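In structure tokens, one chain follows: the form predicted alone.
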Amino acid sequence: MTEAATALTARNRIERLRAQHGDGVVVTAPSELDYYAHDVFSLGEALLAVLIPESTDQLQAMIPELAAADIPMIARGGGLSYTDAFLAARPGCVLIDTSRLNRILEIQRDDRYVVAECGVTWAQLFEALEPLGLRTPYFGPLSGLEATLGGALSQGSVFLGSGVHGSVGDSVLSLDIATVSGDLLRTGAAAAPRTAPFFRYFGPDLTGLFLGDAGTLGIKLRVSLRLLEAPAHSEYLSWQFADAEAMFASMAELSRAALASECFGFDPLLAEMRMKRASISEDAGTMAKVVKRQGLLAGAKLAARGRGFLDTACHSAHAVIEADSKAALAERVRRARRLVRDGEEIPGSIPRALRGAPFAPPNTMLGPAGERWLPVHGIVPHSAARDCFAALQTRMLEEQACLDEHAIRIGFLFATVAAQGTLIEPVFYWPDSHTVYHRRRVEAGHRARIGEPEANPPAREQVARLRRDMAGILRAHGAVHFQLGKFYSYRAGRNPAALALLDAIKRELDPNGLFNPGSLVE
């Protein structure tokens, strides 16, 4: 079949699906296709259509229809990637927006698991579990107001709960996957007859195959996650440090002792960018949420401290300490303070505000003066964090003339992951115009307040180059990455036997390479 004939067959198949399911499910409007072709930073190839299925059954019925016409498919969760994860690497792909697959199907208090469709957001799940005094061990990224369970499972994710419980995959018990034939593939103990999705292991761990797969092996429909009793008491601690080395040492101590549910830090520039935003005491939305979750006294403390507690010339670390009793909390706080030897303790307003409003609108994808925002990240062993950060700083010094010429600024976010790892995330800010993606995702009132710089293609080009350089430095220091998408290197230097196994699984599950082509190939 010629290329033109193949394209005609694909368009005819889309028209047939649209006639069957309606314009609200099969979307072909040019303005919508343009929006869906963007992520935080990049623009992918032109899309053939966007599917927004209303049920998992409907999605399973459409997948083999698309496959029969050799139409590539890309699953999209909350759409908050900055690594080309859901962008089409070639023209003619169909994007599957899973946002309507958003039912929480079962909350099993006795057996401590929850089953949900993969379009459920982390905020939605948290809010359903909170009145029951339950939560998942890892309970979401900061983008969890819009980020979905399926997106995190496909791309990997850390933050809330990660200081003790690791990444999203460490909380997963089982998955339901739609294969390219539309069949249901179930993993975990739930794959056995008459067995609830209460346990992950029953023979080889097939669940792990689909975690961090960038959506290349199948489309995630449902997930079972572990539940635990939400700790009843919490305290919020912060310190500032004269240098990064002292900060890394203290964060690693807290991590190894499993004391902080979240332990994160800022370099001076990222602290400055945070403090340039409206004062915590002026943010009525955050304040209301802090009062609701933590009480009037906590809200009053937060308001009284304003922004003046943090010296933006210092590195800072912030920790959320939790326990089931006041006595246990007091002991954990004492231990944390003993472990942080070289930091000056400051009010814990930043972690308190974060927990008061853990899921905020994605307004932080623009800087306080309307600048564009773009992260890159890696997770290294604690012992490698200092040298890795030093190498990144050396690269910045080498590029200082370029940074100054284009008004590019680079800050750093740090966080611990379970007992073993430190996340290092360089964050780029530069003056540049906003895309259709920013105009839809960032709240209109916020965009009006911060303004929009003029288009700046030269700076954008330099940011793309420097981001790739920094990803290379991170890998050279043994970093691993989430959001593999089509940006980070996955295959280079990897064990050949492991790659051969992955490729064999891909051929078995998706012989024509129709699921998210272009991912995990570099």
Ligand SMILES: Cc1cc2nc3c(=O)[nH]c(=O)nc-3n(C[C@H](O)[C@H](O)[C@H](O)COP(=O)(O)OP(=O)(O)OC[C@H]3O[C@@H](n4cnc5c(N)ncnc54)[C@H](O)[C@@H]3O)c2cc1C
The other form holds:
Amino acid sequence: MTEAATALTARNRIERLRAQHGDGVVVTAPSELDYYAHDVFSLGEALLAVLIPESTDQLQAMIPELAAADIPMIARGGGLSYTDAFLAARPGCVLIDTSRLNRILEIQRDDRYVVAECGVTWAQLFEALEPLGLRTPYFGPLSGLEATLGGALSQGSVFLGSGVHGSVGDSVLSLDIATVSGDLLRTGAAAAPRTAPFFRYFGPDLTGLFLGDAGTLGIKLRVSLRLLEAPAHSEYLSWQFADAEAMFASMAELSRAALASECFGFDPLLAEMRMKRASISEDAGTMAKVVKRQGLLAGAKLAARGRGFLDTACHSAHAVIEADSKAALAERVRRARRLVRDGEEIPGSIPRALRGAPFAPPNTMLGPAGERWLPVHGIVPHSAARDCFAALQTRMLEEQACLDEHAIRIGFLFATVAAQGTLIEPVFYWPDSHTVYHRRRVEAGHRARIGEPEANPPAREQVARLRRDMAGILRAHGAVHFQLGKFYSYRAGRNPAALALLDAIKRELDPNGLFNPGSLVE
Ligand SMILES: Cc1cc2nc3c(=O)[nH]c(=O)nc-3n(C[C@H](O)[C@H](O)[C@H](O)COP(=O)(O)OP(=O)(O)OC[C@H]3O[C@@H](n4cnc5c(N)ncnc54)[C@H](O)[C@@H]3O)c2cc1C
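Switch from the form predicted alone, shown above, to the form predicted together with the named molecule and output its structure.
Below is the entire complex, every chain and molecule, led by the chain shown above.
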């Protein structure tokens, strides 16, 4: 078939789907296609249509229809990743917005697992479990108000709970996946007859194959996640340090001792941005949530400390310590304090506010003066953190003239992941205009307060180049990446036998390369 004939067949197929499922499910309005073609940083190729299925059955019925017309399809959860992950690498793709696949199907208190559809957000799951005193071990990214289970499962994710429980994949028991023929592929022990999704391992681990697949092997419909009793008591600790080396050493100690559910740090610039963005005592929304979740005394502590407590010239580390009893908590806090050497303890207002409102609107995707924002990250073994950070800083010094010329600023977020790893996340800020994506995602009142800089394509170009450089430096220090999307290198230098197996699996599951083309190819 010629290109024009293929395009016509594809358009006819979309029209047929629209006739079957309606305008609310099959969307082709140009303004919508434009919005869905953006992530935080980039614009993808033009989309053919956006499908917003109302049920997993409806989605399963549509997939083979698309495949029969050779239409590539890309799943999108909350759309909060920023590595071209759900952007089309070529024209004519269909985006599948999973936000209506948002039912929590089963909370198994006795057997400690929960089954949910993959369009459920992390905030929705947390709120359903919290009154029952339950929680998943990893319980979401900071974008979890809108980010979905499916997005995190398909690209990896860390933050809430990661200090002790690692990344999202470590909490997964089984998956239900729609294949290109619309069949249901079930993983975990639940694939066996008469077996509930309560256990992951029963023979080879097929669940792991689909975790971090960037949505290239199928579309995730449902997941079963482990449940834990949510610890009843918590304390919030913060320290500031004279230098990054002392901060890394203390964070690694806390990580190895598995003491902090979250342990994260800021460099001076990120601390400055954080303090500018939210005067914690003035942030009524956060305060109300802290009082609701942690009690009046916690709210009073937060208010009393205001925002002058952190010296923004310092590196700082912040820890959420949890335990089942007051005595156990006191013991863990005592051990944490003993492990942090060379740090000056300061009020734990930042981790307290974080846990008061763990899922805030994603306003941090713009800087405090309306700047654009773009992170890049890697997770290195603790022993490599110091050298890796030093190499990133050397690169920044080499680029100082360029950074000054374009008013680009780079801050750093750090976090520990289980007992093994330190996440290093350089975060770029630069003055630049906002896109339709920012206008829809950031609260209107917040955007009005921070303002919008002029369009600045030269700075944007430099940020894209520097981000790539930084990813290369992280990789050169043995870093692993989540959110590979179409940005991070996956194949370069990887074990050939492992790649050959993955390619064979891809051919088996998706012979025509219709699921998220352009991902995991470099
Ligand atoms: C303000 C902000 C804060 C953030 N904080 C964190 C953080 O704390 N920790 C962290 O790890 N990340 C964070 N992120 C990055 C991002 O939010 C996370 O990676 C999140 O997991 C993305 O989820 P999503 O539902 O938005 O996925 P999307 O961006 O919609 O999709 C991500 C990838 O998953 C695929 N996908 C989505 N759903 C499915 C499905 N059902 N089946 C198959 N493939 C699917 C998509 O094709 C795409 O490749 C943050 C981002 C922002 C903007």
